[in-house]
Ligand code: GLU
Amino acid sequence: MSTNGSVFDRAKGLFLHYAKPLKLDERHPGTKILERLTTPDKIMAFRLSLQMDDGSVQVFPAYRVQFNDDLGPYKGGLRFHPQVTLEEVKALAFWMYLKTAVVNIPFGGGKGGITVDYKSLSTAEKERLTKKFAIVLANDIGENTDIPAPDVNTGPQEMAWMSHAWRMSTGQYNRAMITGKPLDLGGSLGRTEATGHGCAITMLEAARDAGIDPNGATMVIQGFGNAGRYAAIEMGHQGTKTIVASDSRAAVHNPDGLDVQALIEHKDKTGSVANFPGGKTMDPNGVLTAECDFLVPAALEDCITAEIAPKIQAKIIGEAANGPTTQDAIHILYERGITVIPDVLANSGGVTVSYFEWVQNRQEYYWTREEVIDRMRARLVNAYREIADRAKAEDTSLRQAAYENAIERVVRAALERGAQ
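How about the structure of this chain only, in the form predicted on its own?
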């Protein structure tokens, strides 16, 4: 598959590559099913004008893409970042509907964003911009239509602002119209750690299949942010040592295992893993190829390339980031016998607990953290087992099996609903 073109072109190419063995056009002639599944339902692109604290006005492009709702309302995060583009938002909405289908939750795929250097704004400017974004989208989002959530540079505070602006615009008080909220406003316990914890759950299942004892095993984390730190915490509970951790500024290692809690406190205080007293500085370029049992790429897209894949020494890779492995590298890792838990499963803990938050909001009955984690574990383990069994039966990769399961689920729903 070609790696040329936009990020959406590559996402679409990946989909068509994994859909090919299903022979959908032959099985469902005249339905245009592949075209339907690779074309967004609705694209919204608009301008946001923001009066800054100094009285000047700045203009920012903003987007919301609703890709597919065959299985349920659109669901997907909001990223506020200078590099946000429409093509990126389309690709992320595309991946989201596949991710929800993989874990069999009743959502479709959506994504939104603003092209803005969000971190440079004052708190008041952030609030005004976020609320204006919600007001523009007020008629297009809601608990039965499209449910936003946090992503890059957004979190509970932005979701609270969105919820309030939507309420003021529509006159409705409805907690379920957005997820990732503060606990006081209907957020779910377990949401903060869900993505990293979910990645750990899937890696432990893969380790069981591979005969790897997590107690005493080693792990490397590229991207010691939210997902990376909670993956380290959960794997640590199973006896796995995190021996390397990196962020955008530095990498540290300790062959005897880094003190994860101390590293978290150090990063929260200083903003980086750099100069952590419990580890030695290492070349960040060597993180992905360090010797270990588990490798967690939790940072950048396309970081595992065809040049790096032959040098990777991990036995199991859990893709906590979106799209961290290029298509050429995917093939190399599979040929080498390295188990790769694809992003559509490995990082689906976040959207799974977002689903739980939505369910709790609709009932106005809230679960304990233990209930949330237990329900997430059951759902992810079931999804992993379905995928692993299919991969074994077809002698293929977990990624191929995951895509096939997701595509077949959406195809069934789309055809049952009809073309109109």
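In place of the form predicted on its own, the structure of the form predicted together with glutamic acid (GLU) is requested.
Below: the lone chain, stripped of partners and molecules.
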């Protein structure tokens, strides 16, 4: 059952399911390769105490998991959210190394997080907490070891604080130790938009394969945060209407298409899509099953369950979130013939532009937005094509093909490095 065990146990189960046709134990006997690929290299779990503005103290659990570095230094975001657990961070770190392998960039995978209601903190409390996190991790992160980035509830401001705290702890000015920074501090043009933009690029490729014209098509966004809003903007450039958008508090719909720019402004001002004057409020439970061509789950894990999957009406699903679909639901959607662009491909635009930011930082030579976007598009289209061709040849899902491509790349590198 896909709902048994922790989110990490389920991620591991899914990996082993997709690795099966590769017969790794048979082809590489005695190497323990499957165990190596499903066990994190290093887990750091620690306590962060924070002095609040009123002088009281609060304590928060924090984590960094370095899962696998066979293809390059650990890479992956930082999530500051009340639902963060070690098991979740392990699953997210696991998916990161698969994702970097899917798009063929020279990184491994890691992830970090703090279990905290981050949005409820003041700006000064946020800065102190983020800087403390960087100081505790100072010896374990760096340009050639482990490079953090944004994830849920973190963005350029948190990356700026992290990089400054790291600079003060180590005495070194090093921009490439973290990505997703503000432009003034060595960030890359196009990085903030990259996850949603990349999701749109992969959905447009899938639409072409499925013979769906994006112009006039409809889209539903579950989770109108960073990834969701930029997916809506990019698909809007192709004529696709976003008819439903939701967040953790509310859902709005407009069958003629929501004014995405106005909705972004409303959300930035009020903190939610709730009470948006350009749409009608709807039951958030109906968002994933609303009638549409494109569905973008862009919130947290395990939203599309076996109960919801039979009722989904979308033709193409672009997983902007990490792990939004349970294993049972994955099989149901495949049986129903719905095209699902798996998270490890659909949301890989973010880490792809993180890679470009790291490259630019190492050269201290900066690219134009056009150069960044063109290079991202080339990588994602190439990864999509490789995966779609393999899926077609093997008569299987995009996710199976993506995992096979990724696992083969990592296995080759792991075996070349040796076990010692």
